[in-house]
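Listed next as structure tokens is one chain, alone, in the form predicted alone.
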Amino acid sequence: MNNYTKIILKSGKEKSIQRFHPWVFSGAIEAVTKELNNGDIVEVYDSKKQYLATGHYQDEGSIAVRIFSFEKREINEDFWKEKLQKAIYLRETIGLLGSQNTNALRLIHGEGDGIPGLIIDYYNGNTVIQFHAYGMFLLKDTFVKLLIELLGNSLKTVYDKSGNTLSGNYEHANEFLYQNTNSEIIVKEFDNQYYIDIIEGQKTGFFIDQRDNRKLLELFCKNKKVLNVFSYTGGFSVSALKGGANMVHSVDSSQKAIDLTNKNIELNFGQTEKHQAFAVDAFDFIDKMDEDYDVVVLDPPAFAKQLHLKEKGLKGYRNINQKVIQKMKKGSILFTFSCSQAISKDDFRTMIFSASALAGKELKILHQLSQGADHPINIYHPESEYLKGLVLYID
């Protein structure tokens, strides 16, 4: 066995680890057995020197250790292969990997798959990796080798898009680690088609986590006028038209996103007069929006990416939801979301309660929404349930 550096916790600080929470905060550490470098594998012990877990050490931020094993094991290529095999099997079990009508999915979801700091998305054989922890980044060659081995002929490319996700003073350029491809590829989601720009697009190129919510939207759109705010590349807009909407308006501040939205509409429906896209500030559009929309989708960016921004983020969500709800007519439907990890489901629902009360409207909750099953939620790590959504009926 390797002689990993040991981290000793303060008395009483072992309880969350014993409940299998995968984070050790810097304030919980009493001592270390030798000098540590960012990304080192460490073993965590309680104050009585009893083994608790193994993980990667990081020397910036409040999370000092991200745990990937609660068993004392040799951490080698076979260990990581087992982790990836389990994740791939899950995607096969839920009918996504190998599906005939959907080929865009999350292959590795960080803590949800017991691999904190690693995200891998799969776009019709093109994989995009984002490392959020330096310890995982140091293993990039191992992960590329394992992806080639485990995915076989279905793997086309591996693109590392960690330039903006690794914290610390690391100059890291995004690059292809295996093969190469054009920036723009086409994927299927429930037989809807989308252009995905893995190089220039936001995140890894597409918001895969909204797959099931886009499908649900189709049920509400027949003969309706629909507004998709913060539309990005038009995922919800395509679904609204697929559901039979008479008119769909897409709003995003990015002209690049709007251009790709229009391409996605044309890819699925050809030239159509049922869609209009506006490259304008979403807040300005909402201030001036008409009150004749039957369905509104409100999917803003994360307003609270970190815990200390929670209250400010909740205020932002409340203000924008209040404005939208005030302008919605009776009998209309609102799909509203938050992707902020720092904001819980209860926080989000309480915020919507406040927004509706301030808007002077009565609302009914029709559906409570979350991320897709390929973004599994670690039951011991509630923070991995980051996407919250409600379908609301304006009564």
Second form
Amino acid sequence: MNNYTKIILKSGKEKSIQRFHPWVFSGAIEAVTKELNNGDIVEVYDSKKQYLATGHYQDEGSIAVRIFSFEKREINEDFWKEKLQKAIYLRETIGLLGSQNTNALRLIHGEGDGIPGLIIDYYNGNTVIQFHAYGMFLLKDTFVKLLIELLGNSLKTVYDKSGNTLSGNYEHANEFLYQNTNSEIIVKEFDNQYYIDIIEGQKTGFFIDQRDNRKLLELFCKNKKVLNVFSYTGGFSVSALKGGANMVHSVDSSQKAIDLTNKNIELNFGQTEKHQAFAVDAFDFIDKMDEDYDVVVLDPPAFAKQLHLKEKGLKGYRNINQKVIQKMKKGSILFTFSCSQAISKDDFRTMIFSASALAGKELKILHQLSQGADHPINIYHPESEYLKGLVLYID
Ligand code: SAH
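For comparison with the form predicted alone, produce the structure of the form predicted in complex with ligand SAH.
The next block holds the full complex; its first chain is the one shown before.
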């Protein structure tokens, strides 16, 4: 049995771990048995020296330990294999891995899969890994080996895209860890097709978490004028046209995203006059907007990436929602989202309450949305429910 360094918590600080919350904050630590290095595997004990959990130590930020086991175990390749197998099994169970009409999915969702600090997305056999914790990064070779073993022939490439996700002083370049591809990756999502640029694109290349919400949008678009603000590569725009929209406008400040949006529209619908994309600032666009859209999608980037930015972030969401709601006509529909982890479902709904009151409009909530099932929410870690959305009817 390995002799892992022990971390002893201050009295009373064991409660959240006993309720399976996977984070230990640095202020909760009373003592350590050995000098710690970033990424070390550590065992966490309460003040009475009772074992609580095992995780990775991180010496930056306020989260000192990210827990991956609440059972005292040897942490070896078999341990990680079991974790990956469970995550893969879940994606098969929900009908995503192996599906005929969808092949873009999240394979590993950090805390949601009991593997804090690890994200793996799957794009038609191409996998993109993002390490958000140094301890997970140290296991890079193990994860590549296991992906090859567990995904078999369906695995085409493994790309490490942690250049911006590993904090601290690590010089880290993105690189292929298994095979290489220069060819364009095309995925299917409910039979809609999308080009994915895993190297130049944002995040791992696509916002897979919006899959079900894009599908839902289709139902609202027949013969409608649709505006997709913060459209990235046109996920919702493709859905809107699929749903029968007769006019779709996509707005994103990134020219690269807009170029790919146009390619994605053509890939699915050929040359069409029904779609127009604008590489402009969304706030300017909304200020000047005079078209009476029937359906608007508002999916901004995270305005509150950390807890201390929550109030400022909420103000940002309120302002932009208020402006949009003010301009929307009776009987129109708004799909509005926040992907900020620091903003809860209740915060988001209260913010929409204020935005609509300030806009002087009556609204009805038609749907309350979240992330897809391949981004599972760990019940003991409410923070893993990061995507919130509402479908609103302007009365
Ligand atoms: N709805 C998209 C994901 C949106 S991500 C999908 O389903 O794929 C947020 C997007 O906002 C990014 O593409 C980013 O380029 C864009 N963005 C950020 N700030 C912006 C701004 N001020 N104006 C317009 N777009 C912006």
